[in-house]
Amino acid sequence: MEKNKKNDKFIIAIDGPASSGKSTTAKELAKRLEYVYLDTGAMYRACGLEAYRQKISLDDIPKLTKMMQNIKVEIKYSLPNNIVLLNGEDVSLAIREPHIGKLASDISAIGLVRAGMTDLQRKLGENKGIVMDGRDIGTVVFPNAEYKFFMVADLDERAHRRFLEEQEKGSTKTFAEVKDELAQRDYNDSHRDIAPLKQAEDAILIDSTHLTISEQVEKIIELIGKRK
């Protein structure tokens, strides 16, 4: 495929709940289109990690405000995964710890944190030619994105995917525990007051329950009229 000219590039927003396949699909899609991939969830994980390291309670707004004034989150574009720098330190692995994932969900519901990361995400997408996945990309971060997709999957299927991931990391969690955690994450993300998880009115719904990653990518490429 020939590289896109700058004025032909656009923003692709992919939203959806945890383990719906959006991140893996977004990474592969960006690779196929020769676009930049940005995992916005990693940015909130970095904020959660910093709060954890500083032992800041998430209801301590003054300390969180000071943290956000001093924090520096950078994304280095790299495949297969972005490199995430927190105050200059590569925390790409540290932010994937299960307890940081829970913190990320909680801290992302705080207005001052959300505002700071949203501003950064918008700056990163100024030149377009980018695929972003998250929970509010199509509704809040880039409501005018040229292409929006909302990925879903059956809870049991998503729990199965997450359970396998947890096992690979040596987790002893049961399937039931993983499923309960996902269900709670879904509720928290969709019921928060600020930028809740929801499908944008103009987003295309993609159910990945019975689709492979390759099939998901092909479906999106077909929909946006791009071919390898």
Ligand code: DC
The other form holds:
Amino acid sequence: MEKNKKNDKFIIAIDGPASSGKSTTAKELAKRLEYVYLDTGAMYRACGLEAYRQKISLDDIPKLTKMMQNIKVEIKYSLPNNIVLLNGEDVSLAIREPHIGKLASDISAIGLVRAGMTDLQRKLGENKGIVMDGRDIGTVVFPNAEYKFFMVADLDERAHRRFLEEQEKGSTKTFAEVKDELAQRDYNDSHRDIAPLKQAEDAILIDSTHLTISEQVEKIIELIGKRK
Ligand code: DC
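Show the form predicted in complex with ligand DC, please, the one above being the form predicted on its own.
Every component of the complex follows; first up is the chain already shown.
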């Protein structure tokens, strides 16, 4: 990981599977470093929502191409969550509906969708001073990011976190259902042809299974401090 000499602000890439703790960690890190936080998953969720609203089947490439030519996804930085505008409408809550997670994963495997979102992410990151979380930030979007972390946690622990989150939102899914969905999503995200979820060779692995959020953040701050 190469340090940027002209600008002392960095790009920090945090990739990993669903519910591995990356977004909570990325937000806290952005707050502490006074960086902006970019949730790249939210961008794929917005694309999934648009296809859903337009009732476009994900194998209908001509319609998807047209959709991607006309779509406008904008991110307004704010904490704890980014505000996501889809063609000018605030969809920050709509993209969190549980069925949109699966749609986002499916639509994110399509090359033309990835190309559009990758371009946008690169533009948003060009001034650095940004913590981005996603699946392919350290491998594809910013392979030269100064700091790369790959966060993992045991499936049971991640399912437990997701189960509690969904219960808070009133979900009636069982733990086993939540666990199956997560396992399926991991499989989808790591087995697609383009920009699959995987650890960049130079990313530091952080296993959050037995760490609290503040321990995860402290660990990363310490690692950044050591390499500065
Ligand atoms: O982080 P999330 O669960 O909100 O992401 C939703 C989906 O978007 C995820 O299952 C895969 C896709 N995604 C991606 O392919 N690349 C990214 N950089 C971020 C998310």
